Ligand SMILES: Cc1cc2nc3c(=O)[nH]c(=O)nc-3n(C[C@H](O)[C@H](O)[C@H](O)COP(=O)(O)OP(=O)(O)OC[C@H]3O[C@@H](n4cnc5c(N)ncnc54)[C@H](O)[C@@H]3O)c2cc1C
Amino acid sequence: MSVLIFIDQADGHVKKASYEVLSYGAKVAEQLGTTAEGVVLGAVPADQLAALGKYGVKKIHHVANDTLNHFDAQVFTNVIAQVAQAAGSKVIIFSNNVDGKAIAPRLSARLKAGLVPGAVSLPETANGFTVKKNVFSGKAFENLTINSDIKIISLNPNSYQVVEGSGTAEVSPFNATVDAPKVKIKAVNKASGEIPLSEAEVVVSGGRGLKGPDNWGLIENLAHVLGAATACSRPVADEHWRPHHEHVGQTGLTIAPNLYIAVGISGAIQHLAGVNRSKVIVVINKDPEAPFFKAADYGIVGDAFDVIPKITEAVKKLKGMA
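May I have the structure for this one chain, in the form predicted on its own?
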């Protein structure tokens, strides 16, 4: 009765969110008195997979079929179901990211398994199997008990600390039946940027307070010295000041960085829904009544055109870049 963890990868590299899920899954396995195993789909170097043992996983089932190098939710669901059944897995864990959100509900239906999406802590196993999750865009919590034989959890990113120890995982090739995707990929256009927004530990985001796309250099310069990704509010994306893949919020990308810096963003509830799981929120706005200040850990009331250059220079001096 192993715990099976889906290890997400892109272009042959394990995604950052997977390290958190591995640590979480290893702890769940410890709670249940069993072992943690992983499943990886697509081409990933074996030595990279073996090194994941330091996060607590004992064995990794590797389905190295070239068809799986491109994500397809239906195909992935079918393959993971085969691995779970062969391994006898009773608990299956995903990251609650784009891929996890696409696979976990399908797998739940396929295996007749109970699903808790958006978990934020380890399950309570003393009396049943109860999982805590976010509801109402992070405004409240709900405790759900899974009574099915097979249980599926998707963990909200940045909800569990990565625990790195020692050890090497056994990498075992898995010969799965891989269906041909029903969707044919003709081209892949990747978003450019120094750091992918979904993987970023630090994010600098701008809103309409920057007055126009010509002023976006303020955001980019600060992001560069901080080693951060850039983001924006919905009005900025709608006005085509910035590409839509940088839009964070309820109708855009949901992120959970360690530090989120909001510049010239009022803080509408729809925007907060996409960033409220950030560990630290810093708000810079010249309007002292901006709603975002209520959600901020730190706030600066001031004109972004005066404040941001000073912060950028201070960071440069701190890092010896000046």
Given for the second form:
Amino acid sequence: MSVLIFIDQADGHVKKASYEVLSYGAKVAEQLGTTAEGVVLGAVPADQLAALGKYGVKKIHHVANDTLNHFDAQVFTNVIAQVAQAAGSKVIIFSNNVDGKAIAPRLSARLKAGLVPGAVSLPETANGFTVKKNVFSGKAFENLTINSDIKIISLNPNSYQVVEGSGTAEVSPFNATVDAPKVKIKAVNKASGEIPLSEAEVVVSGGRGLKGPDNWGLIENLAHVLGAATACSRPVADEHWRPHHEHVGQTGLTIAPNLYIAVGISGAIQHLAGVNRSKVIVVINKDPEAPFFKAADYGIVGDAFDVIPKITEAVKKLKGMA
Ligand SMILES: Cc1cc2nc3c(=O)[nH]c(=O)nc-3n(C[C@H](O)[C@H](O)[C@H](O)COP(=O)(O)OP(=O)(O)OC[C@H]3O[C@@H](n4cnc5c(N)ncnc54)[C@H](O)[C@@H]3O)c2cc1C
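Moving on from the form predicted on its own, please list the structure of the form predicted in complex with the ligand.
Once more the chain from above appears, this time first in line as the rest of the complex follows.
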């Protein structure tokens, strides 16, 4: 029996979220007195895979079939099921990101395994297997006990500290049966120059307090000097000030950057649901009673049109960009 961790990759590079989930999985394995193993699908250089050993994983099952270079939830589920069965994995761990959300429920049905999506801490394993997760958009916690033989957890990003040690992992090629995807990708057109919002470490986000699309230069300039992605509240996207792929919240993207800067956003619960897993939240709002301040690590009460240019200039100076 082992703990199996799904390691996300894109364009041959292991994704940032995987380091967290590897560290978490290694600790779960330690708690259970077993070893942690990873599974990687698609082409990734062997030295990059071996280096994952420093996050506590002993072995990487690598399925390097070309079909797996493009994500397809059904195909990935089939392959991971084969790896899990061959490795005798009793606990399977994903990041609760876009890929994890698509694969984990399918795998749960396939393996008849209990699933807790969105775990926020290590499971209690002294007596059974109980996993804590957020409910009601982070307003409460729920503790769920998984009783099935195989258990699946997906970990909310930014819930566990990345632990980097030393060591290398054994890279073991795995010969899986890979089905042809039912959906054929004809072309991939990536926006160049933009930092993808779901992957960004720093996000500058604007709300209705910005008054209109013509003022978005304020947000873009600050994002540019910080190397950040830009986001917005839902009304901003609804009013077509910004494209819908930038809208974060309950009905938009859920993100978990290291730093989220909210400018002219009131902090409605539906907005917070998409950003409250950010490590540090900075709120800039002219209303000292804005609800967002309650969720903020740092707050500036002030007019965005005065404050943002000053911060942008200060960052420029600090970075020698002025
Ligand atoms: C079912 C449902 C789902 C929803 N899903 C989402 C979602 O996914 N994401 C989302 O964002 N919302 C969502 N909403 C909408 C949400 O309830 C709020 O209405 C929305 O988040 C408010 O957007 P806002 O903060 O930009 O605007 P407002 O609520 O209008 O707030 C603007 C803020 O800007 C401040 N401000 C004004 N001028 C300035 C200035 N010059 N400088 C600094 N601050 C200033 C104001 O004090 C105010 O706090 C949802 C609502 C429902 C009912």
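Positions refer to the first chain, counted from 1. Rigid core (definition): largest C-alpha set, two forms, superposition within 1.5 Å. Since the model is a prediction, treat every value here as computed from it, not as a measurement.
Asker: Align both forms on the core first, then report whether Arg242 has a C-alpha shift of 2 Å or more between the two forms.
Answerer: Where the cores coincide, Arg242 still shows a C-alpha shift between the two forms that is 2 Å or more.
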